[in-house]
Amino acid sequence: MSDGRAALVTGAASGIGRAIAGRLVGDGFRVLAVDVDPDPTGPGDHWEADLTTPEGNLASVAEARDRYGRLDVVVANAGFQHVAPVQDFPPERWQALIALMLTSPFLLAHHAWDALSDSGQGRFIAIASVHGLVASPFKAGYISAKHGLLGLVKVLALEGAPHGIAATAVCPGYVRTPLVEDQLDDQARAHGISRERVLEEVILEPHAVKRMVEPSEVAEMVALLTGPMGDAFTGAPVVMDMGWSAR
């Protein structure tokens, strides 16, 4: 059990973030469930914020600290995808991807650092994707952000160790989420093939085990990392990619 510890989870309205928020609530955490479009039926205390802005990140951390009097865990999960060849990739979409999936985690860590240090068992957990380790075509913004996020986690781990803060990047393969479901149509257009062929030939092709990761499986790993075992994983990518990166 968490003994009243508090967590902030971003992108908490659906998919991986919702599963993580639900698991942490079940473990006794008080959870600020942050999303640009919160779902009032979801787990945790709902907080609306645009994390592509500095103000949204500052306000989210401040709300968690004010509401709970402490902040022990930050889970930087919020993200989106844009699929297009480099020459057609809109620069404004690049900027938004970097802002949400690289700058926001930095700002969350920056604003939460003192609270995580005071916790004595502070945890910064980034949902980074196997695309933090490998690349795929037509995803320049997403993959650049996720590769950068792994570098940020390494720095946080080194700086956090003297303060009892562990920082870890969870790197799943394709997870059964609305974001991935939306990609089926985007990838079908990009590759010029059917949605069914995208699932078989693009989404599951790199997986040695031919299924998607479930959000609950990612949430289970996050729950482990919030406990005493989390120290052992600091600075590391925890890969849950169904054998993708073994190739």
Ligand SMILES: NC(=O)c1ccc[n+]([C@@H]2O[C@H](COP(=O)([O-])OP(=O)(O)OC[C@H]3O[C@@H](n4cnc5c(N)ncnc54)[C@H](O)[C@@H]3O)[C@@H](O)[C@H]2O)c1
Second form
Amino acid sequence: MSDGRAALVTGAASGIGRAIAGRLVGDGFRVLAVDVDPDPTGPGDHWEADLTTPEGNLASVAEARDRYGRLDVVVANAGFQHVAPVQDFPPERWQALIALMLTSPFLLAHHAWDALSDSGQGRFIAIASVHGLVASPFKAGYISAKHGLLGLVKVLALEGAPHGIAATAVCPGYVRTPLVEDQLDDQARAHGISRERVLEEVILEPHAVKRMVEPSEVAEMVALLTGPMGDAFTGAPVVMDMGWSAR
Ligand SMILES: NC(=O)c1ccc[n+]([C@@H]2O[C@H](COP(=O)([O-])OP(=O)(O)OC[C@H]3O[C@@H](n4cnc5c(N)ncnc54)[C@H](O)[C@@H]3O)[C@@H](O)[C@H]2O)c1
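Show the same protein again, this time as the form predicted in complex with the named molecule rather than the form predicted alone.
First the chain shown before, then all remaining chains and molecules of the complex.
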């Protein structure tokens, strides 16, 4: 249980972030559920912020600290995908991917650092991806941001250890969320094949285990990392990729 601890979860309106926010609320955390498009029916206290902006990150951390008087856990989860070959990849989409999935986690850590240190059991958890460890074509922005995020987490782990802060990157394979469901539809149209065939032949092709990870399974791992054993995983990628990176 959380002993009244407070958490900030980004991208909390949908998919993995929503599952994490719900799980942490269930574990007794007070949760600031940050999203550019908050869902009032979702778990936690809703806070609207565009995390591609410096102001959005500063205001989100300030709100959590003001509202709860403490901040013990930051889960940097918000993200999106853009699929295009490098010569067609719009530079502004690259900038937005890096802003949301690399610069925002840095700014959240930067602004929350004192509070995480005061916690005595501070936790910075980044929802990275197996794409922080391996590449696929046509995802230059996403894969570069996720590889960078793993580097950031390593630095936070080294700097955080003397202050009781653990930093960990969770690296799932494909997770059953709107981000992937949308790709199913797009790829089915692009390849002229059924959604089911896209799932089996395209999406799940790199998974040794032929199923997607469930958002609740990522939330379960995050819950474990918020606990006392979380510090054992500091600096490490926690890979839950159905065997993808074993190849
Ligand atoms: N779904 C997968 O297969 C998968 C696999 C590995 C890693 N991930 C990572 O998990 C994280 C969550 O992905 P998901 O699948 O739950 O996606 P999702 O699309 O279901 O949810 C993402 C959330 O982020 C929010 N968001 C987008 N831009 C934002 C912004 N500028 N500011 C604040 N919030 C913003 C969206 O509104 C949305 O609620 C991402 O970082 C993603 O890279 C997903």
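No experiment lies behind these values; they were computed from the predicted model shown. Numbering follows the first chain given and starts at 1. Note that the rigid core is defined as the largest set of C-alphas that superpose within 1.5 Å between two forms.
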Please state whether L204 has a C-alpha shift of 2 Å or more between the two forms, with the rigid core used for the fit.
no
Could you check whether the CA atom of R70 moves 2 Å or more between the two forms, using the rigid core for the fit?
no
